[in-house]
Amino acid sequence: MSIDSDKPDDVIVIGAGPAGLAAGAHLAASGGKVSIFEKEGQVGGISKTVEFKGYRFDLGGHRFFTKSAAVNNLWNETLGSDFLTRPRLSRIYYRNKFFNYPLKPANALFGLGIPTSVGLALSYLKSRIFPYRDEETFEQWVSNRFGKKLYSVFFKTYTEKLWGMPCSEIRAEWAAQRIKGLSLTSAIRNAFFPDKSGNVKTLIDSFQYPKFGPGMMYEKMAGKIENLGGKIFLESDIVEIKHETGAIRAVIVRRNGETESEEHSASHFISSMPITDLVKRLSPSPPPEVVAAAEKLSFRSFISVSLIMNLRNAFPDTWVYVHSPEVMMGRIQNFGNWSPHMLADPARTALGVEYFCTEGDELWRMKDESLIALALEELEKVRLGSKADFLDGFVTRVPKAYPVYDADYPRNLLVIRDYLAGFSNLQPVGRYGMFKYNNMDHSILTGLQAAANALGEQHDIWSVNTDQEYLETCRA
């Protein structure tokens, strides 16, 4: 089934991540018309890869494991013999020491001393015995699969880290979306009996990756598109989103940073821009109870300090977490571990360096000479790097990363859901677009379903990583 290629565009797609490419390839596969309009001068979204002085680096680490075959097609018939099978070693830096992760019981048991181990045992044996009733925080959640003292060693101040809030106020949504299937019991068992599965995301020693970055992933993608005769523009900011009688009939896009505009229209919109972003460019604006509940989600960004060391392979981990409160940094990616081909010299080191912070904050605000010299100086105190290894390094913020799910998140989401139920032929999709913390695979899933239902199917595009089953079953 074809669309309707009778109008100026069948589908417009808003945004050029996982989401917006995995629509617009479904969608110029299909015959149909379609343009993407993306706000940066890059395609890949919070994905993309940045190619400096011949390495390059990631925005944080992605990567690529799924359980849907129809996302799993996608990767491989876009990359081919480029999409390699990379071994997963991380670990989690915690008073001054290298815990594996997955877990290990001698690595975890000699770290951490026999009486702490002792004490997080009994601790794990009083949560199962004395589990917390309800369930309606990340700290509640935890505690009940691992035991409280395990959650404040190994889960709490990386956890804080991130969203910058305590873990009593973040909701127990988060971890069941990002751990799920997770428990000090299949922890274990995983140490001693390895799951070559896949079932438990989280203990996955393998994964795929693409050779120069999930960057070339995106890139060949957009390529698909337009070799199909799919349009994509970037630098091009959707400024208004206009609509009438339950439907939205046009956006108005400003191009390359100039002051006029151009209006497009099509029969379909698909947006992954943030959906408190979309909220604000409807036109007419929406009843003020929906611009109230969009002013009340927020966002955490991050910042990622790229390094070149004067070094071959600092450590041997793909990423480390770190734990420790005594440093602000709350990852390290080693991209010559996720491919050595993000290498320019193998001789040297190229690490990401990852701050989380909230757009406009202090650490937003500081310095890129500033954020570098902070980035050395706290690799020094977790014993990954030297100051007097630093040859060049630059400085990328990533705004509205990771969507906040306090307290009140569910009821505003609610009330934008309902109201943007009432457009027949508008679809959010994506982490960004649907406020939903989802996984690459979820977001290009959602993306795909989204461009099958303006062919005329029907998907719930809101079920996505939703269930346990899809983590743990095969789909197409």
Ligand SMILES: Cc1cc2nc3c(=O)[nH]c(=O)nc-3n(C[C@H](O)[C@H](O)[C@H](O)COP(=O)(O)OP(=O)(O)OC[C@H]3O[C@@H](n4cnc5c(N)ncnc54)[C@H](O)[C@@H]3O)c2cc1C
The other form holds:
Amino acid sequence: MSIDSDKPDDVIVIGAGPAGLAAGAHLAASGGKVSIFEKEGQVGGISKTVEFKGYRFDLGGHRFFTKSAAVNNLWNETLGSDFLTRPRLSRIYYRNKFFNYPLKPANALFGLGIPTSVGLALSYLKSRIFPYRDEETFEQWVSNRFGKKLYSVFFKTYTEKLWGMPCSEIRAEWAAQRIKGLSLTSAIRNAFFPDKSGNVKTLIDSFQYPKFGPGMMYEKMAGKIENLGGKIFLESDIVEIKHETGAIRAVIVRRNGETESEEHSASHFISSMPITDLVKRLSPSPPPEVVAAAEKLSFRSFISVSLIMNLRNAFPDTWVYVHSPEVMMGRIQNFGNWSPHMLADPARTALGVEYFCTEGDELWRMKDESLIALALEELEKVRLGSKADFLDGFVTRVPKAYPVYDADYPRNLLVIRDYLAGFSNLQPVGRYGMFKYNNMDHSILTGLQAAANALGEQHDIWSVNTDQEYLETCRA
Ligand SMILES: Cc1cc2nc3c(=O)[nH]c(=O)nc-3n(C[C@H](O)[C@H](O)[C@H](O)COP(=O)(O)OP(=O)(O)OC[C@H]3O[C@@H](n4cnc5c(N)ncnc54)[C@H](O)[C@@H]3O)c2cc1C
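Could you give the coordinates for the form predicted together with this ligand, as opposed to the form predicted alone above?
All chains and molecules follow, beginning with the one already shown.
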């Protein structure tokens, strides 16, 4: 799988999100030449920062945390002192009340009342004594660890908003990947006896964040790649991937606004485009069962309604999870608290009101003005904003934001993986690229490992994000 030594320069990377850029950075730093093709006009992928009237908006709010020294080094080398450590406050809004998240016992007890809290404790004991025998669904997995009642208060409504389906249909893997190692007992233990040194405290109380939002990290990374001779082509959509005798030979690129397409060949290909698109764009087409498997994989999308409000720091949270089922919004980001440098004017507030949806559904198709009106109305309902303070706003639709872990996805993904493994010089990386619920650090790690493989090393990229623990949350 190593690059031909006569042609050390020809790796093509599809996509300039964290995974593609990490691959590009490693290859460029190792002296290889690399070309990255990105269909958007901006780098960063889903981790980009959108600028509007001098205010900066993150798509979702990206905390930077990792257990990987390689990723940590890359982030710190890229940004230096512009990589800030920021304090965090996040709460859950449920039944007209705010609850600290991660939970604080006194706050939860006070908010829920003694009878409900006793009910939660009894329900927890019941789940410990009579657990679900099978842990195939999200509902079973969480109930066994937290009790059925706590599951329905603090997990069910938000999770169902996010996935748009009942928790009884969501695979347990998603919970296991996100809240591995956490149970009610460990949550309470952490709440009473917080870890003063390690990761738990770090993740709960503070996080790292670029001064001007996550896009800054990836723009700087792109700049470094170019300084080392790597090439990044923006507005360049890979529309076809040609293969022959078990190897990828070339990609067909369509530049924005141009009718003619170009062909680029290379020895090695790293793809962070959605794995479903990769399958569709292979030429000749894969066997029908592989195409059918790709068609069965689905993604959840999300909409961020960005609002500039005419008041100083509207609320103290960095973000709020909105569990209440009477509003459709899932989460609200308060970007001035992520980094004060996100604001053009400190006397104003920049919010991201988030809706989870499916590409093409009613919410997705709603006009921007209607989405802004909906966000303002719902902000008033949860008492976190007033229409009277609204100054300006815009809408960003993010397709394919979350790979959906439904009951059939492992089988379908395996069919695709097995087929793609037949190509000697193609590596899918990243979140959509591997159809895996990867955070930035996992995505970056897959990019770094794919680049190292292209240089002759041997890493199993699919093992990234299978055994790492996420100590805090099942929240996306
Ligand atoms: C709401 C939300 C919140 C998140 N919060 C966090 C967080 O707090 N911390 C964290 O670590 N992670 C977080 N993540 C995850 C993080 O965003 C992803 O792990 C990361 O962006 C994935 O990087 P990637 O390079 O694999 O994919 P992407 O970022 O999607 O990049 C893929 C790139 O490929 C390009 N592309 C696609 N098709 C083509 C084509 N045909 N031709 C050329 N280019 C193409 C795309 O335009 C894109 O730029 C969050 C994700 C979401 C959705």
